[in-house]
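One chain follows as C-alpha cells, the form predicted alone.
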Amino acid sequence: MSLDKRKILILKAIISSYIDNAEAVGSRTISKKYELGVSPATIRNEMSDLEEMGFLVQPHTSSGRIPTDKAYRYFVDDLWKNADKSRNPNVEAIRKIIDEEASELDSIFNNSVRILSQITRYTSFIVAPHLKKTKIKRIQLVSITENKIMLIIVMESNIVRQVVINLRSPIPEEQLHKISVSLSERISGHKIEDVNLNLKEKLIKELYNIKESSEYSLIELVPFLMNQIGKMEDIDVYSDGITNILGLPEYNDLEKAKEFISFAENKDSIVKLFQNAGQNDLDISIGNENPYDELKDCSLITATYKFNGKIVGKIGVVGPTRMDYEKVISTVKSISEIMNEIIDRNFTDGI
C-alpha cells in the first residue's frame, strides 16, 4: 500500500496539529481544522490505513492517533529536498546579534547557542573545535582575593580560557607576575599539544625556581597551571536552555526530565551524539534513530561550521519528536551559515 496524495494531505495534517497540541488527533479535528474536502468517515478509514502502514498508533482505544518515528521521517525527508533554500526569516537580526562580539570566537558560540536556544525553544548545543592545533599567545595570573586567583591563557583567534583558583596560602602579585612572564616567554607561540608534550616537565621546574614566598602555594599551583594548559586540548561544548524540556508535555515526569537534564550536562555525552551525528552540512536523526535510550523520545538536527571549506564543529538543536521541524532546521542552517561567514572573516589565522 503506497501513500496516494490524499494520505500525504491527512499525514501532514495529523503531524502538523500533533506538534501544535501534544494531544492524539482525531478524524474530526482533521476534518475541521483543515480544508480537505473529504468527510471524517473517509478520514478515518484512511487514518486506518495510514496505522497498517506503520505512520500512525493509537495510543488508546478511544483516543486519536499520534505520529511515529516513521511518519516523521517521511515529513522530514520530504521537507529537506527543500533544505537548500529553507532560511530563518529574521536572518539578518540574528547575523546582527551574533557579530557584535565576533572578535572573540567564545562570544560568537555564546551568542549563536544562546539564539537557536531562544528561537526554538529547545536546546542547544555547540560543539566546538578541537584546541590542540592552536597557539598560545599568554598567560596571566590575576589575584582576586587573598586566597583566590584566575588564571587567563589567550590563544590565536582570542579564544579565552579563565580558571579561578583557590589557594591555601596567598601569592603575591609580585611572584604572580613573574610566573605569567616566565609561562608567557616560554609558551607563546607554541601549540597547546607541544606544550603538552614536549615542554610540561621543563616547564614545571623552571616554575618551581620561583621561590621568593608562599612556596607551598606555588609547588600546589604549578600542576594545576599545567593541568588546565592540557584540558584545554578536549573539546569544549557550549549549551543553552537544558531546562527548556521542563515545558514540555513529553516531559510531565520528573525522572524522564532529570535523565534528559543528565545526559544534556554530561559534555562526553553530547560530543560523542555530535560526532557520530555525520558529516554533512545537516542532519537529522529521528527518535528510535538516536543511538542514546535518553534521547528515544527526541530528534538531534545538527549543522557543521566550517572555516575555509573545512569543518571544525556542529551546531545543533535537541527537542521532542514532536518538533517544528521546519522552523528548526532553518534556524539551524541558518545560524551555521552566519558562523561560517562571520568566523572567515574575522579569523584569518585560523581556528
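Moving from the form predicted alone, what structure would you give for the form predicted in complex with a further copy of the same chain?
One chain, no partners, no other molecules: that is all that follows.
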C-alpha cells in the first residue's frame, strides 16, 4: 500500500481539521469541508488504509480519526521540502520591538520570549548562554555611594553582568580604582568556572602581597568579590506563556495541566530538554519523540542563536502536537534570526 496523492490530500485535510478543532475527524466532515470530489465512503476506505499505515488512530471504534505523531512528522517533513520562503509579515514589527531595547541581553531575551509566546499562543522558552564557560574580558569596580560599589564583569562575548556590593566601610575612590585594575589584569582571560576552581585562592594570595593593597582591608573585600564572580548564574531560562496551556482542550484535565506547569516552571528540566534538542538551525520533536513523559502530547520547536558564530543558546516553543506547525515554525525561525542579527550587531567584537 502506498501513500498516493489522494491519501496525502486526505491526510492533510484530517490534520488541518484536527488542528483547528481538536476533535476526531469523520469521513463526512472531510468530504464536505475539503473539496476532494469523492464521497465519504471512498474517504472511509482511504482512512482505513491510512490507519493501517500508522498515520491515523481511532480513539474508539465508532469515532472519527486522529492523526498520529507519524502523521505530523510526515506533514512537517513535507513542509520542510516545500518550505515557503515568504517571510513572516510581522518580521519588521518584531525586529523593531526587540531592537528598541537591545543593548542588554536580558531585554533581548525577555522581549523575544514574550513576543514568541504572544504570537504562537503557546509556551515559549529561551535557554541562555553558559556564562561559566566563556572568558572574562575585564572587570571593573565603580563607586556608587559611600558604602556601595558596583562590580561590573564584561565577558568575551561582550555580555555584561553587574552586581552592587555593600561595604562595611568606605574605600577611597583612588584605591578602589587600583584594586579594580589589578583584579581586572589578573582575572581577564579566565573563565568564571576557573575562578571557582583554583584561581580564587591564587589571586587572593597574590593580591595580598602587593604593597598598596594593605592600606585597605582587602582581606575582606577580595575574597568577597571573588565569590560574587563565582556565583554569576550559569544558565538562565526565560519563559513566557506557561499558563496559555490552560486554554487548550487537551489540558482540560486539571491534573494534566498542573503536571505540565510544574514541568515548565522547573528550570532544570527545561535546560535538559533544550540541551537534548539537537543543534540545527531548527529542530522539531513531535510527541513521543520527546524524552519527557510530560511532553508526550506536545511538540517542541527549537532554534539556536549564536555569538561570534558559536552556538550558545536556544529559543523554542512547546505546544500540543496538534499545533499549526507552519505558523509556529515560521515564527520561531523569524524570531531566532532577528535575535541572531541583533546579538551579532550588538555583542560581537569587530575584527
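Positions refer to the first chain, counted from 1. All of these numbers come straight from a predicted model, not from anything done at the bench. Basically, rigid core = biggest C-alpha set you can superpose within 1.5 Å across the two forms.
Q: Is the shift of V271 between these two forms large enough to count as movement, that is, does its C-alpha move by 2 Å or more after the core is superposed?
A: Comparing forms between these two forms, the V271 CA shifts below 2 Å.
Q: Aligning on the rigid core, do we see the C-alpha of G189 shift 2 angstroms or more between these two forms?
A: Comparing forms between these two forms, the G189 CA shifts at least 2 Å.
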